[in-house]
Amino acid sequence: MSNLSNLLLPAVLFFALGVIARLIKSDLKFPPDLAKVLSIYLLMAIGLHGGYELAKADLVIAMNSIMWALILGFTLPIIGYLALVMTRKVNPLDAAAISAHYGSVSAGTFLTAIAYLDNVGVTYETYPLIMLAVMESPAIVVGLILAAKARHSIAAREKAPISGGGADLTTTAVAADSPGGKFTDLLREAFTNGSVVVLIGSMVIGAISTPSGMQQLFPFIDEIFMGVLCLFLFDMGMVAARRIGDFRQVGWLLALFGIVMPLFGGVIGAYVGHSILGFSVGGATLVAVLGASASYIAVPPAMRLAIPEANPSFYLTLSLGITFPFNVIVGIPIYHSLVQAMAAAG
């Protein structure tokens, strides 16, 4: 019963309301740019708050957190890719695009986890905020490398120029290996993604601002935060519901991946947060959520540009239509309970 009551957060309920509104074909619509504004506010708020706290934090722990964020960001998509390819039902280019989403992170899931922990009165360290910022980009890089490898394998197997997906893939593969080519441009876009810039920039501002200046900002970044999160998840519920129709295209095997992969990533993240980084139950839960989440904002446009042959309905339906609702409704309490069990076991 306690886990059920913990799910009755206003933010989670507004997500459910968004899903219901879409399913009953309500005429409710959000202004086109409102979701972007809400996302920017949420990232700025957690960045400022995190930077303020990190200014008082231990540099060694912060650097250790960054190192493990990079390890998770590079390792999880490789594991996801191998799992998908081993099924022999997902082609390597689709597998590369999908796996990149599961090595990156979902700020919406992370924010919901914070709301969950606040609701149950569990404190947490601010170091996972650094990890959130760091884990946005490595998975995109891995996805590009895996896609380039897949193209070379296809070319070697077919002994012919690669074409299709509306792009000259031979040129793309060569450019991926050329300094200053498209691969370099994609790397730059990955590391200068808008969400990364807002989050890291806000953290720097929060870290170097005077305490008195930050005190004046707290009403803005604290008191209205939950209300904005409710609006954001309300809109995300409607967006996620739009992907339900793509479920048949994704198929049961990929749908299962959309649930098993976050559970696997959550276990790895929980172990890293609790046993390696030594965080509290709250901090380790947030690391577990980072390991379990799948990007639906930063990675899709990068994959659409870099791997035009991949089917967008696959990775969008998985990340936004399956994994995101699963984590928001079921996953977060599971990861919290897992970390609690780890802590109890010593």
Contents of the next structure:
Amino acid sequence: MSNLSNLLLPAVLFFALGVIARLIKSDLKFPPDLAKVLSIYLLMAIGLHGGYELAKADLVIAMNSIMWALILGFTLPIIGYLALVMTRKVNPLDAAAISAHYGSVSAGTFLTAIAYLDNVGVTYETYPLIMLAVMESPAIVVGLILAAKARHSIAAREKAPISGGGADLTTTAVAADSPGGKFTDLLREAFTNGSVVVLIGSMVIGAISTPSGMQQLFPFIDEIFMGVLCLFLFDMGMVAARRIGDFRQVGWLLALFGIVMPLFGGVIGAYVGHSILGFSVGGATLVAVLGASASYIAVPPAMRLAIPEANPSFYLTLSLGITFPFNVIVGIPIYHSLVQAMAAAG
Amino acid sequence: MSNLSNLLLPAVLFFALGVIARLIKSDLKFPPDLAKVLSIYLLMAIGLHGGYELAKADLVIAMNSIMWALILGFTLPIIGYLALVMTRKVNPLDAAAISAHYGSVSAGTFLTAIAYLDNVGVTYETYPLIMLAVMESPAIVVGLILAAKARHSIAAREKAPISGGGADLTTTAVAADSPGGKFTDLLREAFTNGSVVVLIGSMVIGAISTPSGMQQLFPFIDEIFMGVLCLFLFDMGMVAARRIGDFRQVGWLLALFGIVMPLFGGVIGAYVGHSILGFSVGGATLVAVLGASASYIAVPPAMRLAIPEANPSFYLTLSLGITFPFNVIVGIPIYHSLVQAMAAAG
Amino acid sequence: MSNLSNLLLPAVLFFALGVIARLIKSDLKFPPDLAKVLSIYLLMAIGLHGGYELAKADLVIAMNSIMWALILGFTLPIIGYLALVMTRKVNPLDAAAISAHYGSVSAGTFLTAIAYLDNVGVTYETYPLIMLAVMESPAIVVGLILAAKARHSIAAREKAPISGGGADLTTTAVAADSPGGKFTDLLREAFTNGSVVVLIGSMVIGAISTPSGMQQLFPFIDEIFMGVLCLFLFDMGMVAARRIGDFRQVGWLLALFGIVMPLFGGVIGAYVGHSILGFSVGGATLVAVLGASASYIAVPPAMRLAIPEANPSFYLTLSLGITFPFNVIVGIPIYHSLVQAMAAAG
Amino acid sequence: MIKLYPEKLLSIITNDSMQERLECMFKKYDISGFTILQATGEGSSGMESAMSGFDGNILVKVIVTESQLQILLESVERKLQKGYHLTVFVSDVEVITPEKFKNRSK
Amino acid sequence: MIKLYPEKLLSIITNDSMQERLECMFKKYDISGFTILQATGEGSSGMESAMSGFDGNILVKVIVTESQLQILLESVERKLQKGYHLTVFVSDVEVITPEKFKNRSK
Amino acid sequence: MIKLYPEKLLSIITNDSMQERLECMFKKYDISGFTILQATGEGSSGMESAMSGFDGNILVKVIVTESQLQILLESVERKLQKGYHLTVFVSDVEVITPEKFKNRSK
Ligand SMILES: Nc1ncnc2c1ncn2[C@@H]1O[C@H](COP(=O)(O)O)[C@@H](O)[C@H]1O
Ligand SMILES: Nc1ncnc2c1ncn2[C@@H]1O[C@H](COP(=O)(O)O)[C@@H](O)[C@H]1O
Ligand SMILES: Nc1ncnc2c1ncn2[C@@H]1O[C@H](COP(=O)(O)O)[C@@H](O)[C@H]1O
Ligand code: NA
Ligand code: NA
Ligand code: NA
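To test you: the structure above is the form predicted on its own. What is the structure of the form predicted in complex with another copy of the chain?
Complete assembly follows, chain above in first position.
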């Protein structure tokens, strides 16, 4: 019951308003840079807050969270890749690019989940915030490796098998060089992407700043936070709706992937958050959201550079046009209920 | 006396500062997108607020307000059109385009009026806010119809009268098709324009959101509101001043229209607000401002598309360069005094 | 000790984060217009505040402050020019353009100093704010005159000395006409530049607005101020870091000038603030910061127009890439200690 | 040496309220792609300052074949006759992937 | 077939602080219109990143007749000699409304 | 009359994530300068709306000599073969300061 109230959350309603504005073909346009500025603000605010709290956190749990964030970030895209290749609807390079999005995370979805939990009065740990920062990048690396493997096997198929069959990781990594530039460059880019820098940087600043300095920041990062989130989701609703139309283009099987994959990731995340990391219902819900959400900010440009052969329409439509709205509107209450059920079951 | 204090209102002073900055040819420039973002924020804030209050409003009064908003929106441009055609200074198509602006409204002027009333401590009803939303579009439709009529009579004059003289509304509507695309397209565009979507959308969200959700939004929509309004009017002062220079280009008779028409609309609005809708002095002042103000956001692009033959310099100079500054600086206190006088007279 | 805490100030830490983001080649990008909007906000907020307080200020001290601001603004660039010409590393036109930057001021540095003083709990007078406004422009004029002189002597050297040697100020001013357009135009531009208009305009508005009007503005100009400053310095850290790389290009002697000149200006400013104007430790520290800081907003475009022959790489690298980070990170605590020492000495 | 193939570059400058109409025109005639840049300017219909963010110009660039160019120009001509303000110019360009600028395959 | 008439397109890339000066130049020589785009870039005077929003380039486009072009180029040449940084290039274009690009009638 | 010298203008439209790569290419081949404009558009890889601010196009302009053009085109060709989406076209321009567009002197 409380879960239904998600639909009456201002943030979610503004997202819906954005979608509707596009559907009725309103001429409403947000300046292209607005979403970028708002997301910098949101990451900064949540990072400062989290860092401030994390200064008093338990290092063992923090380390454990980071480890499991890495495990999720490395595993989910591989599972997604295998599932996509099995559908036979996309070529392996598209599959690699798409699945990288699902191993990474969406800060917008995470923040909506926080607004949701705040609204229903459920508390949560701060550790999932570190996991958010940690999970941005690893999936990009997995995407690169899968792509290199795919290119290798395509080349092998075309040129007739060379000597031994199994492309070991080393040759794979070397093969990854060709399109996107040096592999190390791509690695550096994965780990220095803008969102990660703002989020981790703000967390560190929140942790080491003088308390009086932080005190002066709180009105900025607390009081207007929810309003800015609404504006951001309003904008993203319009952006997402532009992609919803491409739904037919990607085909119903792929579209289905855009709903099943987050559900699957949500279940895994809920399990990790609740049973492995032992978080409260709120905290485990956030981990579920991390598992479920797909990146639409950090990963797409990385994939354009690293897997140029993949079709951007596919991954943008899936992550932005299908998974993002699904998670924001119906996913979050589902993951919450799921964790509640797990908690009830013991 | 209290009315003079309008000129010492920060919002009005910032508008004046913007005008002065242009007049002394300062190189100060606001980024092109800033006014857009600020106006989205302002509409969102005022919409959320209004919707929240309207949830407890009287439906009959609300309906009555909407009806009178429609009447004003449809009548004022026709009166303006007739007055303009009588001056013989503009051709009928320009007259149609100009008068459409005066049937619509300016949210910037409305918000300044609210800042003014707040400052002098006068309370007001929320209904004028619905009227603001309702009045954005109808005048656009009237403009289209007047233009179609004008085109028809121009064509008739050129090609020698065809059969019957009186262009009935149906042929008019059909004739409207030619330049701006399908009439239904133009209608849809009139009613889905960005400002309307933000304002009505936010009102609905304000009305249906959970109270706890709204609570978190109040700092964003209340506390920084006046500051954002100042920044917006600062920017718009510079924009308006760019047009004030074109004043000579439009001729003094047209410039006079830019002052007489808002005064006329203000009187009509004051009468509707005070005597017909029975609002308090504050509420009736707001209705007067709706009658007096001319659109410079929603209507100009609509006119560019629907009446491309009209000269944008005319309507932009009038609504943005003359009527907007007039209303912000001297109009609002005049309308307030007028309603006070009406109230005193009984 | 308290001085070291500067490095744990959120504002300074965000500046450092911006620098680091560039150094690790993060793809983080702030929209080009963001810094402009934020600086308008910051100037507006500080101006309103200052104006509000200045309404109750002592006119004699205010006049005295203005006079000493003018003296600093006219003297510092001349000293800088002589020092630069002596290094023989730049031609006289480059020297003129560079030194103009050091006679003017950097609002970003000034605001960081305010955040610093607030954080260590040191109070300060409002007069330095007027000095900030006053000092923006005079150095531009000095730059023009120095450039005219330089051009004159270059021309004289090339064409063999004409009649009398000493270029008096009148011919100099006339000679200034050639590249940048009319001298009076350049003068007007110097005194109507955007930052000056926003700052002085807001101060006037803060001084004359009704108290109730100002009351509504305080949340906007106070509560989110520190957060906006952090965002601004984050952005400027990235901008500065882009220039730090050009450090080698300008040579170590010039780079050294970018550190010695602010130290020199800081000492002079501290002396003026403490011993001549008799300000408190906080106030005198702010005057020291005015003396030390170099403009990177108002002066560069003025120099592009007025001294097109000078190389923008030189003055942008020095003021933005060297002096600005130096002041923000280590300069401010130094100037504070210096004034403390002066105060202790009597 | 890389081989170059001649194509036509059509540029249109107009108020940004026209954007949707122009995109429709390109869709209608199966143009394979187009590029849009924000601009400001001045012309016979006064200044388009974009300062208010509510009023600016766009510069639209389309690379097309000679025959597509004619079709587009005719459509533009009709718009001009209806009174729309469009500043239109054509230039010769050379491309390395001529197949890219054929009609969109359906 | 739509008839096309030859004109000249003058493009100027420079720092945005020059905008007012260039607009004055166009007014002075009665140019009928011009278009301005925001740009960034790198050249002999270093990078113009526009990252700070305080420092960027503009790309100015003016369609003119051959004789107007000469007048503008002479004016540009004078600016270059004074030390201003202007990257200037001219291209041939064809237009459908040649009357639009004559001098502004007074 | 101002003398004009022929040069080549290379224009590249692509996603803005490619910006750094293109700048590296220009540095590598000692190109004296380049200009970048923000753009949006549609093409074979779908729409690049820039609406989200996370995804937009850039239009890169480089004025080069004929021989530099060939080198750049070969580099572009290699990128195209790797699968990158680049819309590339070349036009003839005339400049007044040809020395500006020679290779960067070292
Ligand atoms: N001669 C010209 N050269 C370049 N751009 C022009 C020219 N004339 C007009 N424009 C552009 O086209 C837009 C519309 O022009 P107009 O239709 O004359 O009002 C102007 O705002 C300018 O951006
Ligand atoms: N070869 C070139 N191709 C394209 N744009 C250039 C070129 N050289 C310079 N520019 C542009 O012109 C601006 C000024 O160049 P410069 O005068 O060389 O500093 C640069 O910031 C670039 O935007
Ligand atoms: N025919 C065309 N004319 C102008 N721009 C184009 C054209 N085709 C593609 N583009 C631009 O190049 C970008 C990438 O195109 P594509 O590689 O086809 O996806 C598009 O987003 C457009 O901005
Ligand atoms: Na995920
Ligand atoms: Na009205
Ligand atoms: Na200084």
